[in-house]
Amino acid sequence: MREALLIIVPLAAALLAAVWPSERTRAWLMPATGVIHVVLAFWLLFEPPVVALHGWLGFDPLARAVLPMVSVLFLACAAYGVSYLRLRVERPNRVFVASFLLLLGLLSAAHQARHLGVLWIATEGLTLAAVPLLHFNGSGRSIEATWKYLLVGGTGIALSLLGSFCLGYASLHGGGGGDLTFAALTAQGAGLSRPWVLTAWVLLLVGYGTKMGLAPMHTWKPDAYGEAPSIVGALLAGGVTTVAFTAILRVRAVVSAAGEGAIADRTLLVVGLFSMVVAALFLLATRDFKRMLAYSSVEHMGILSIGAAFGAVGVWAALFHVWNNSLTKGALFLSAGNIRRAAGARTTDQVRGMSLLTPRSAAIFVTGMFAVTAMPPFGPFFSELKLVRAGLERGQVVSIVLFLVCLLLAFFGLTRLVFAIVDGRPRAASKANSARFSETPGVIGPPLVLLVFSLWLGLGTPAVLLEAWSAAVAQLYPAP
């Protein structure tokens, strides 16, 4: 009952929110689910519940080992929600709490999907429910964004429904009964006809690769995350895109069980190092410090699908990455929309010296750049060290160097826009903006407590997340 409340409560809340009265307490809704999602995820880590096996909803090891930090940062986003929508009084903000309450429900049932159409049907409304958060600011590069993701977005979707047909023909043409709980997929496992898992694991990997913005289908993420407020963009980089991340590892384990793992792995492989190369071309290009943010996700999805071909050391790696990811990420958004705000400008051209104007920000902007690009001691230095070693420990050299080489161009890209934007002398424009903006406690604090948290991770990392993580790649990866 606790895992069903991670999904009841939040769209309770977001019904609330379509009818509360008031447009000035109508945002406090968010961090006040956020602090009930947050206990209760986190109750559910320590105090992981008993999942029945083939049940088709479930706190599993893999839920487990992810949905606690989407919790987080969504209660970090909730927090920073409020200041958010007292600034913008000029848009009403009725459909954008329902929305984003809404989000956090469908991402709890997503990530506790533990049947194929349970998972393609959350991610589907999960794609809907993020349309009015993306053309909350109404104007005409937003709605031109909103039509890229969908029609992007939509596009994967359908082809990741048509891979799920065919991993059911995969069962029903192997013998089975056609029953799609990844469960019962796995046990059936060679008895899967192999050319319909093999048809099946490239169009889930597609499709879900699209919602996760893996290159070449990432096309969707700059003018999305360029356009979204920083709030969504977070959202969007941290929870939306794992889960997908977490759709491809279930599928891989089926994939697995069929005999094709080498196959899978092989793919997971080469997409991931093509998004890294791609996300470090244009960040070495990209004058727009929303964009960048768009970029490094996918930087960061390439990782995450290199570590899933690495086998079960390079998916703990993995999951760990998905933590630090996920909280760098948020705080970059976070206070890359505080300087876009200050500056009134987003490019290069037109912003700089924002360290005088919003010193916090600033700051915590900076930081975080070098937190996303693996400085120690803060966490994706010690997950991505532990993924050089998995590729390492599998004969990957080409691949291991490839991968640093990216992360080598990457940490240029980025640092050339980010010390563009915070040193120099501020325009005109920005100081006369700028005054209009105040670095309040709601707008400081959640980006970096998202800070601090990354730097824990990378400090000392609770004994129960590596339990959890090492659960999750049991899972995955069982015994013989």
Partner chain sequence: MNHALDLLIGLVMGLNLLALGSGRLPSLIRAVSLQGVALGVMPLLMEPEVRWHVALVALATVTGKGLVIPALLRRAMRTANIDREILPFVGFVPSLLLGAGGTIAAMVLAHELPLLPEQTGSLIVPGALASIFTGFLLLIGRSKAIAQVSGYLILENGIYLFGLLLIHAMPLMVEAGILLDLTVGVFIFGIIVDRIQREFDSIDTRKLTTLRE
Contents of the next structure:
Amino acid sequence: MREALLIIVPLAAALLAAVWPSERTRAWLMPATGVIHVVLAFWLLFEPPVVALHGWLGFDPLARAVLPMVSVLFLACAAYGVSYLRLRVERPNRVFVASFLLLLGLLSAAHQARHLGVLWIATEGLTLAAVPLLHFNGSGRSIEATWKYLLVGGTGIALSLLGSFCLGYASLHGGGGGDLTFAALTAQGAGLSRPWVLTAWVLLLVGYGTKMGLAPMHTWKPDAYGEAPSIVGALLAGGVTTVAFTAILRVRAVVSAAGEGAIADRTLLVVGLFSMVVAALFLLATRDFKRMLAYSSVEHMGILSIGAAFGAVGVWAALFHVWNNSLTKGALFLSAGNIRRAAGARTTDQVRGMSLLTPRSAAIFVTGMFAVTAMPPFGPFFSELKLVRAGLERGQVVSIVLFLVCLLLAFFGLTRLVFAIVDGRPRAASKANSARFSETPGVIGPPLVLLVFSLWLGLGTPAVLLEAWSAAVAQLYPAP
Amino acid sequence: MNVLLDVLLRAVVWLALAPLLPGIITKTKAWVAGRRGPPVLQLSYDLARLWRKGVVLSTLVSPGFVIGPAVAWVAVFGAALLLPLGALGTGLGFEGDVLLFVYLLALARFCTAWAAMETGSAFEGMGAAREVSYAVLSEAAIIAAVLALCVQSGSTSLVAMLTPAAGAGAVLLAAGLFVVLLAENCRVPFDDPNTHLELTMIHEVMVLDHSGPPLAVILHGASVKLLLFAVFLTEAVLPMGSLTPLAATGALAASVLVVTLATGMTESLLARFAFRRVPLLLTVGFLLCLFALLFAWRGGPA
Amino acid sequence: MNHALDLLIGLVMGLNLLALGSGRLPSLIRAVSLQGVALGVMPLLMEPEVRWHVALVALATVTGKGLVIPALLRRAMRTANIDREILPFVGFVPSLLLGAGGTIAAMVLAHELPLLPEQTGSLIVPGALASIFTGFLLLIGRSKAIAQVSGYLILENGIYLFGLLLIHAMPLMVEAGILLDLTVGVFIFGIIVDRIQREFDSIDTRKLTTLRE
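The structure above corresponds to the form predicted on its own; please give the structure of the form predicted in complex with its partner chain next.
Every chain and every other molecule in the complex is listed next, the one we just looked at coming first.
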């Protein structure tokens, strides 16, 4: 029941937001729902429910290992959102708030989906629910970004549906009864038809990989993250991509049960490394600090994919990294939003000296940048270290070397851009603009909390999380 | 002696019947438009009149200007003699004659273009260029169609290829060959045989400077070519071998008439295409023949 | 296995090529709409006796893909008052040849995938793959937003065609999901096309080039 509430409460809140009469108080629905969601999610984290094996939805170990993080991220974004929407009173927020809450409900559903069809419908819903959020600004640029997002995202979604069909047919061809729950598919194992399983794997990897933003399907990401409001970027980068990642993990478990795990791992490794290379190169070139965050997200999706390729230990590291990346990225997005508003521009040509105009946000931004580039003692350092060790244990020396080189290049790219923005003397236009936006606790608190969370994960990872990740790995890699 | 007589009779049939086809097409168009139109035999009258006239020769031209049309006529006529006529079979057939058939058609085109270039006029050169660039596509379609028939019958002789039915891809083949027929014989929507608008002419451009008997030869050759394509299309699609000789001959004649009427209707109902759309339609024709080939190869669906 | 069904799939494949070759938006939309109707009839042909939920899927598909969505696209075209010529990035002849090549490749590829005995020899898989390929070609090769949406629809049609393989085994929910997704998707696509038109006074996506590295 509690696990169903995770989905029902946000959906009900979204409905409520759609009919809520007051523009001013409507935004408070977001943090209110966020608090309930966090309480529920952490209650479930500490006291996991019994999962029906063939249920279509369920709070299974994999959902338990990731969903609480999404919950925390949402709460931070929602809290920030109240202050943000107060700054943007000129735009009606009914659709925005309703879609934002809908996004949380669908995120909860997608993370708990134990059925191929349900997972797909929830992901499709996520794609569509994000559309009104992306063009909240209503400018020509945001519409352009939305169009590209829809075309690429829609195609990705269509391919993942085709992949789901192929997996269903693999089961049917192998004599299955048409039960599309992951449990049933895994149980069928070697009985699945091999050619169809491989086709399904390719299509699902491309489809969900598009949602995740793996190169070369990442092209929508810089545009969408660049044009969307910061809280939307944070939730997309930290929440929706995670759904796609766990979807790939679930499908990979089925493929591995069918006896094609080695091929799946190899493709994940190649796609992951390619994403990192592409992201590192673009990070060296881009001049826009919001697009920079998108490329950094592509890079980290590559890291997750590589982790998934490195067996049980690698997946454990990847789940750890999911938490680190999402929380740190959230802090970066929210502080970048503050800087962007104060500066009134987004490229290094127009923005500099922000440490003078927005000292607190700039401090969070710089610290977050160090955290996301795996500076100890922040969380990402430890998860990436774990991943490197997992790779070396499997003898993937070349991949690990490439991985480290990409991290180094990304570090160069990020520091170059961040310090160009923070250092120097502010421009006159920025000065005049920033006077309108003061750094209230409402816009400083949420990113700071996320950053502290990331630091806490690095300094002393809570035992319950370690146990949750191990349980999730045990679900994905059942002992023979 | 018997063989000679047979060939002679065939030649007479081909040569005499061919000029009727353009007449029927013109009559159809006139009928659709509600006019009386010229008599069906108009082309024959024209040919007779042209034959009596003298020839005007530019000082620039080489003998190729006259030889070209003559060779083209002989080539088309030769190709026609290779085609079987229903149950009558063919007079000159041999294993592999389909290659000769395709090459003779190509030779005819080459000679027409060559004669056009002989005038030294940029305008006629442009016409030749247009003709040849469209031919690239339509010949691809013919080759695909011929290959489809070869694969299906397992033979390279026209008689064996054209006797059985075209199988699963018959509809595709019929549509594709009809497109080719329209293109090869310069009918609407590819080219308007009646046009005198310089910018849009293709085939007519090439023969502008010809007069008298060479022009008659060209016109007659064109009508033989039209009949040839109509017969080829009919025999490729209809199962000639499974009918009695009399029925087969009747079916052939009737179908050729139907094809001719269809051409007339197409000309009446369609407007001429803009130049840049012509390659698209020809590509469609090529693809139709290509898919017919695929069907023949894989034994059709189901 | 089923002659009428294969004939319809052949029609769908022909419409793919027609869509690739059409130079004007109305004829493209007509091809998409015809394809939708053909797809809608198919589930009825697959069953010996017609069950109610299959009839429902068929009815919904014919109205959705065949009538409602094309009507939406036509309305978008009219209200945007745009030039009806489709401006291609990839020319018509190359796209036709590519489409034909894709269809042949789909035939070959489908040969490699094993089918259940009662479905062997069916054109469903090649038809689905060819439609998906055609959809991609249109998505990449056309500049007008409506043409791109049509490409997306053909892509979806291919996936629907593939779904027919599973129509017996799959719950109604997934079938309904397809339709729901398509309708909602196109509805949202329609809204965005409308926004593009209002913002840029055109639905030529070549104007959407501000965002790039």
